[in-house]
Each structure stands twice: as structure tokens, then as C-alpha cells.
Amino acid sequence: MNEAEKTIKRIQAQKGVEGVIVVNAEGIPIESNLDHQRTLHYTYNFQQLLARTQRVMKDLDPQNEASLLDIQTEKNNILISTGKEKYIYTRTIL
């Protein structure tokens, strides 16, 4: 098991994780735990999102680059991590 399989375990072990997605640098997913429908919703969704705080981040401050997008509702957080492939998982808030 290399260490890619192993933060996607830990996570998914994690009280209240509902899903993970592993998205290639295309924006492909590689790995889920979800539904095919609805990590290909999620999966799309996302890389909008990511695509459009990048380009404020750019803007912002052309030396920076986001690493990690924090989204929390009443409901729900999402964690959405960039690097050489990006890691989507969503958590139940209890």
C-alpha cells in the first residue's frame, strides 16, 4: 500500500467522513468511495470551484497559489487539497 492509499484510508476512517474523491491532475478521478454519479457531480463542481479561487488567489497575490480550500456549512465541511493530485472528501458536522 504506498502512502497515497494510506492518507485516503485514515481519512475515510475518520468519524463522519462521508466520501473521498482523488481527482488526477487532468481532473479525472482516479479514486472514490462515492457513487460513479455522484463523484463525477462533485468531481466537476469542484475543479469550478478550485479553478475560480485560484484565479482570485492570482490576483490577489501572483506569487500564491491555494493549497487547501476549507468550505463549511451548517451541515457539512468540505476539504479540498491541491498538490500533485487533488483530495476531495466532504464530513458530516455533528
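Here the structure is a predicted model, which is why all the values come from computation and not from measurement. Whichever C-alpha set is largest while still superposing within 1.5 Å between the two forms counts as the rigid core. Numbering follows the first chain given and starts at 1. Compared with the form predicted in complex with a further copy of the same chain:
A25: CA moves less than 2 Å between these two forms after rigid-core fitting. K75 is not among the residues whose C-alpha shifts by 2 Å or more between these two forms once the rigid core is aligned; its shift stays under 2 Å.
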Given for the second form:
Protein chains: 2
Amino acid sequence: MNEAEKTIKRIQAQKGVEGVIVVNAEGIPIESNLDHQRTLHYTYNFQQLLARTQRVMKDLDPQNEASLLDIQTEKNNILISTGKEKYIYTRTIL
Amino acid sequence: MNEAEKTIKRIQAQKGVEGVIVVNAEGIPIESNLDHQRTLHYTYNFQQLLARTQRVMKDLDPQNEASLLDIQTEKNNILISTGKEKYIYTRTIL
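Having seen the form predicted on its own, please provide the structure of the form predicted in complex with a further copy of the same chain.
Whole complex next, starting from this chain.
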């Protein structure tokens, strides 16, 4: 099992986790438990949003950067982590 | 004490909370404990980011919308709530 597969397993083991996508440094999804179309759709949208967030954070404080973006919605949470390998996952509200 | 002042008091009472800004439905900051320039800077940037987030969420699921955006950084958390009166606040990591 490679690192990306291990990340998926580790996150999926948490209560309420549904979809998990692991994205490499080039922005390409390398592991996902969602179908192909949803994987691409989520990856594209949330990478754009993360890039925008990083620009806002740098503008407010050049010494700071976002490490996790947590979007809470009526139906679920979407979490987007940063780092060498980003991951995106959704969690139902328990 | 009006509702916006009460919101500031309530949030500030939480551990680690630093800045709090209450923004009305028109996007104007109506209460803040930050200086004028930082209040305007934060309000402008985070409202833009929240609007972008809402567009992404609607695109993925028209029946869903973000209720809270939590940006975790190395130094602090920035939380942006939605609702009739939005509020933005930063919290140090404890």
C-alpha cells in the first residue's frame, strides 16, 4: 500500500467520513474513493478555492499560511488540507 | 447593548478569541474590536472569499450552502460565519 492509499485508509477510518481525494503537488488527484467525474469536479473547485485562500492569508500576513480549510455546510463538512500532498474530504455532520 | 455588540461580547468570551467583526447583510462592518483599517481589510477579503466558497458549494449541490468557513493557519484560526449578520473572528491556537 503506498502513502496515498494509506492516507485514504487513515481518514476513512474516522467517523462519518464519506469521500476522500488525495492530490499531489502538481494538483493531480492520485487517489480517490469517489467516481472519476466527482473527483475531478471536487479537485478543480477546491484547489481554486484553496489558492484564493492562500492569497488572502499572505496578503494579511506574509509570514502566515493556511494549513486547513474547513467548510461547514448544512449537510456536511468539506475539509481541504495543504502540504506536499493535499487531501480533500467530506464528512457528514454527526 | 444592541445585537451586534452582544454577538461581539459572546464570541470574545470564548477562550483565545482576538479580533471580532460583525458585518450586516449589506456587507458593512457594524461592530469590530479591531482598528478601522484592519476591519475594512478583513471584511473585504473574507467576504470575497465567502462569496467564492458559496458559489463553489452551490455548483456542487444547489440544495446546500456553507454556514461556516474555518481557516486554520500556523498562527491562528479565522472563522467566517454566514447568516443574516455575518461575523468574522480570529482565534489563537491554544
